[in-house]
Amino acid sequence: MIAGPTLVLGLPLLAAVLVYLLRRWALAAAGLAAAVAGGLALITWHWPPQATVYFLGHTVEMGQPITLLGQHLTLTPAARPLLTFTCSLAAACFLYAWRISQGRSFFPLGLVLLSLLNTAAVTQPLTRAPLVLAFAAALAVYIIQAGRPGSTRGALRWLIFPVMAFPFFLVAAWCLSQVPLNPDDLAPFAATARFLAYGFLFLLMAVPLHGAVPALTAEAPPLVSAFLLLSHNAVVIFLLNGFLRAYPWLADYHDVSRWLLWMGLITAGWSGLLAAGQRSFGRLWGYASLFDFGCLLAALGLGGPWGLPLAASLFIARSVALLLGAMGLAALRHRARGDSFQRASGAARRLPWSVAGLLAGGVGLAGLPLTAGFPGHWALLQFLGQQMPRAAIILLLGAAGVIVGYLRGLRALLGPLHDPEVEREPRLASGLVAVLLLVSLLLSLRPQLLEDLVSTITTALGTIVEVQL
C-alpha cells in the first residue's frame, strides 16, 4: 500500500532524477517534467483525500498520513486545490520552457521545488511549514541564477525573506508548547500572535519588504519568476488562512482584516507609483505583480462572506496574467537579447504574439477591461468605493501608474526596430500565448465561469479546523 503523500511528494523527486539525465534534450526533459506535473494535478483533483485507488498495480490510500523526519504529512481537503494549482502551474511552465529555454536546471530542480512546495501544504503542525519554504527558497536560488554569471541580487533577495521568517515561526511554536504547562497564563498566546505576525510580514513580501519581487523579475528567467511568485503566494496565503482557522484566538490580539487591508492598499499604491517610471519590462512586470498582490491582500482584508471568494477570483486571474506576461517577456528576452525599452524597440514587428501577451498580462494585473483581472478588480473597487472611497482612489491611482508604465513600453515596442536581426517567435510559444489570451478574454467577458471553481476553493479552505498546540 502506498500513502497519498508518498505518491504526490515522491513522484516528482523520482522523475527529477531521470529529467536531470535528459536535461540536454529539451524535448524529452520538458515532456517528462510536464507529464509528471500534469498527471499529479489530475490525481490530486480527481482523487479526494478519503479515496482508495489503484495506481500502477498498487493500492493508494490518499488520506493515509506519513511521518518524515519527525513531521506529519497528510493530504487534507483544504490542501487539495493548492496541490492541483502548483502542479498545473509547473506543467504549463515546463511546456513553454521547451521552446524558450529557462535554463537547463529548470526541469529537474523545478520538480524538486514542486515537491517541496507541496510538502509545505501538507505539513502538520502548521508552524513547521515555513521551514520547508526556507528550503524551497534555498533551492530556488539555482533556477533563478540559471547558470548565469554576474549579479546575484535577485537570488539573494528571494532567499533572505523566507529564511528570516522561519525563526519567528519557530519561536511561536515554542510559545505554543508552553500553553499546557500553565493554561491560565495568557502571555504565551500574546507572544505567539506577535511572532506569527512578524513571520508573515516577511513571507508576504509586501511593501516595505517587497525588494525581492522586482529583483526577481528583473534577473530570473520569466517562467521561473512566474512559477516562484504564484506558488509562493499560494502557499503563504494557504498558511495564513490555516493559522487563522486553526487558532481563532489570534484575532483577539491582532485585527487581521484591517492589517491585511492596509498592507494591501499601501502595496498597491506604492507599486503603481514605481511602475510608472520603469525603463525595463522585467522590473515593470514585477511592480505590476506587486500592485495586483496588494489588491488581493486588500480583498482578503475585507473579510465577510465574500472577501475570500473575491480573493480566490483575483488569484485565478492573477495566475493567467502572470503566465501571459512571463511568456511574452521570455520570448522578448530570448529574441531581442534584453528587456529594456531601448533594447525592445520595434520588437512588435517581429514578435507580435509575444508582445500581445506581454502587454495583456501586464495591464491584466492592473485590472484593465477585456482582461481576466477586470471583473475582480472592478468588484473590489465597487465595494471600496461605497465603504472606503479613499481606498478606492489609492487603487485607481496605482492601476493608472501600471498602465502608464506599459503605455511607455508600448511606445518603445512600436518604435524603430533596434536590432534588425531579431528572429520570429517559435510557433508553439505563439500558440500557448494565443490560448492564454483567449482564456483571459473569456474570463473577462464571462466571469461566472469561475463560480464553481471559486466555490470549491473557498469550501476547501474552510475545512481547516484542527487546533494543534
The other form holds:
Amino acid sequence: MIAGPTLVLGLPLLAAVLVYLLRRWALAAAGLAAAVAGGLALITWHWPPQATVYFLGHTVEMGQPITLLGQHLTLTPAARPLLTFTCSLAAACFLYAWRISQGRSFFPLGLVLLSLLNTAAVTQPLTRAPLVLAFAAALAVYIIQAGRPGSTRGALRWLIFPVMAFPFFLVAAWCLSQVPLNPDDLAPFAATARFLAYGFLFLLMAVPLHGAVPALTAEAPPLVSAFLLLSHNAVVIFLLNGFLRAYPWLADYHDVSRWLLWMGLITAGWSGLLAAGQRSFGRLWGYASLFDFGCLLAALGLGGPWGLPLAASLFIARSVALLLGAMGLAALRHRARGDSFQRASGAARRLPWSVAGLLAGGVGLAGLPLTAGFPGHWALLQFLGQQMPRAAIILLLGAAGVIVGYLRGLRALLGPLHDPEVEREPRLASGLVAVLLLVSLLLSLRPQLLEDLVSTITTALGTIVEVQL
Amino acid sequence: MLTTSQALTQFPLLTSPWIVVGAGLCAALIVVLADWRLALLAFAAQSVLLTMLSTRLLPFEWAVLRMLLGGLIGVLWFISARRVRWGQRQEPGRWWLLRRGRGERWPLLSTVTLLRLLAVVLAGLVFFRLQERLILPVLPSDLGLACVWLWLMGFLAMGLSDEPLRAGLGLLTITAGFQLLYAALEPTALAIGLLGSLDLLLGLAVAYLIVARGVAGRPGMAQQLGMPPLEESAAEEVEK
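Now that you have shown the form predicted alone, what about the form predicted together with the partner chain?
Okay, now the whole complex, with that chain kicking things off.
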C-alpha cells in the first residue's frame, strides 16, 4: 500500500534523480520532468483524498497520513487544488524550458522544489510548513543563479526572506503548545498572533519587504521566476488562509482584513509608481507582478463572501499572465541577448509572438481589457469604488504606472532594430505563447468559464477545520 | 555517575559572562571587519563560543554539532572564496606607485569599515538602551541578550552588504541566535538536526553564490570551475 503523501512527494524526488542523469539531453529531461509533474497534477485533481485506487499494481490510499522526520503529512481536501496547481505550473514551465533553456539544473532541481512545495502544502501542523519553505529557498538558489557568473542579488534576496520568516512560526508553535498548560492565560495567544504576523510579513514579500521580487525577475531565468513566484505565492496564501481558519481567534488580536487591504494597496501603488520608470523588461515585469500581488492581497482583505473567490479568480488570471510574460521574456532574452529597452529595440519584427506574449502578460497583470486579468481587476475596482473610493484611485494609479512602463517598452520594441542578427523565435515557443494568448483572451471575454474552478478552490479551502487547543 | 553535559556544567568557564561577551564581540567583528578571512575567523570563533553557551541548554554531544557545522561551513566558504581569489585586486597595490600618486590608494582604514563600525556602535547604543525590554523569558537573561544581539548583528551584516559572503555570514548569525533560543524551547534531536541541516544547505548555497560572484569578469576562471562563459550559459540571456 502506498500513502498519498508518499506518492505526491516521492515521485518527483525519484524522477529528479533520473532527470539529473539526463540533464544534458534537453528533450528527454524536459519530457520526463513535464510528464511526472503533469501526471501528478492529474492524480491530485482526479483522485480525492478519501479515494483508494490501484496504481501500477499497488493500492494507493490518498488520505493515509505519514510521518516523516517527526512531521505529519496528510493530503487534505484543502491542499488538493494547491497540489494540482503547483504540479501543472511545473509541467508547463518544464515544457517551455525544452526549447528556451532555463539552465540545465532547472529540471532536476525544479522537481525537488516541487516535492518540497508539496510537502509544505501537506504538513500538519501548519506552523512547520515555513521551515520547508526555507529549505526550498536554499535549493532555489541554484536554479535562480543557473550557473551564471556575476551578480547574485536575485538568488540571495530570494534566500533571505523565507529564512527570516520560519523562526517566527516555530516560536509561534511553541507558544501554542503552552496554551493547554494554563488555559486561562491569554499571553500565549497574543504572542502567537504577534509572531505569526511577523512571519507572514517576511513570507508575503509585500512592500516594503519586496526587494526579492524585482531582483529575482531581473536576474533569474524568466520561467524560473514565474515558477518560484507563483508557487511561493500560492503556498503562502494557502498557509495564511489555513491559519485564519484553523485559529479563528487570531482575528481578535489583529484586524487581518484591514492589514491585508492596506498592505495590498501600498504594494500596488508603490510598485505601479516604480514600474513606470523601469528601463528593462525583467524589472518592469517584476514590478507589474508586485502590483498584481498587491491587488490580490487587497481582494483577500475585502473579506466577506466575495473576498476569497475574487482572490482565487485573480490568482488564476495572474498565473496565466505571469506565464505568458515569462515565455515572452525568455524568448526575448534568448534571441536579443538582453532585456533592456535598448537591447530589445526593434525585436517586435523578429519575435512577434514573444513580444505579444510579453506585452499581453505585462498589461494583463495591470488588468487591461482583453487580457485575463481584466475581469478580476475590474470587479476589485468596483468593490473598492463602492466602499473606499480612495483605495480604488490608488489601484488605478498603480495600474496606470504599469501600463506606462509597458508603453515605453513597446516604443522601444517597435523602434529601429538594435541587432540585425536577432534570430526568429522557435516554433514550439511561439505555439505555446499563442495558446496562452488565446486562453488569456478567452478568460477576458468569458470570465464565467472560471466559475466552477473558483468555486472548487473556495470550497476546498473552506474545509480547513478549527484546531481545538 | 555524571553525564558529559552534567560534568561540563561543573566548569565555571561555561557559565562565565565572558563567553556571552565574546560571542557578541565576534558577531560585531563579522559586521565590521573588511578582510573576509578575519570575518570568517570571527564566525568560526563565534561558533565555538555559541557551542559553549549551548551546553547550558543542550546535551554536550548535540551542542558540539553546532561547532562542527560552523567549522564545516567556515572551511567551505574559505575554500570557495580562496578558489575565486575573493576580494583580490586585479593589480596588486604597490607602494612606489602610491608614492607617485598612481595606482590605488593605500587602504589603511576604509570608509566602509568606519561606516560599519559606526553602525555597530549605534546598534549597540540602542541595544543597551532597550536591554530591559529585550529579555526573553524562556532563556537565562545573558543568553536572551546574546540572542537579540546576534539577530541585530546578523541584520546589520545583511543590510550593509549585497555580497554573498558577508550576507551569508549575517544570515547564519541570525539562525545561530535563533538556534540558541530554540534550544531552550524544544531541545530535541529532531529539531537540532533539522535546523542544523538547514544551516548546512544555506552554507552550500552561499558557497555556490560566492563562486558565482567571484568569477564575474574572469571568463577563464569561470570555465575552469564549470561555469559557462556569458554567451554559452543557458541562463546567460540575462544582460547585466
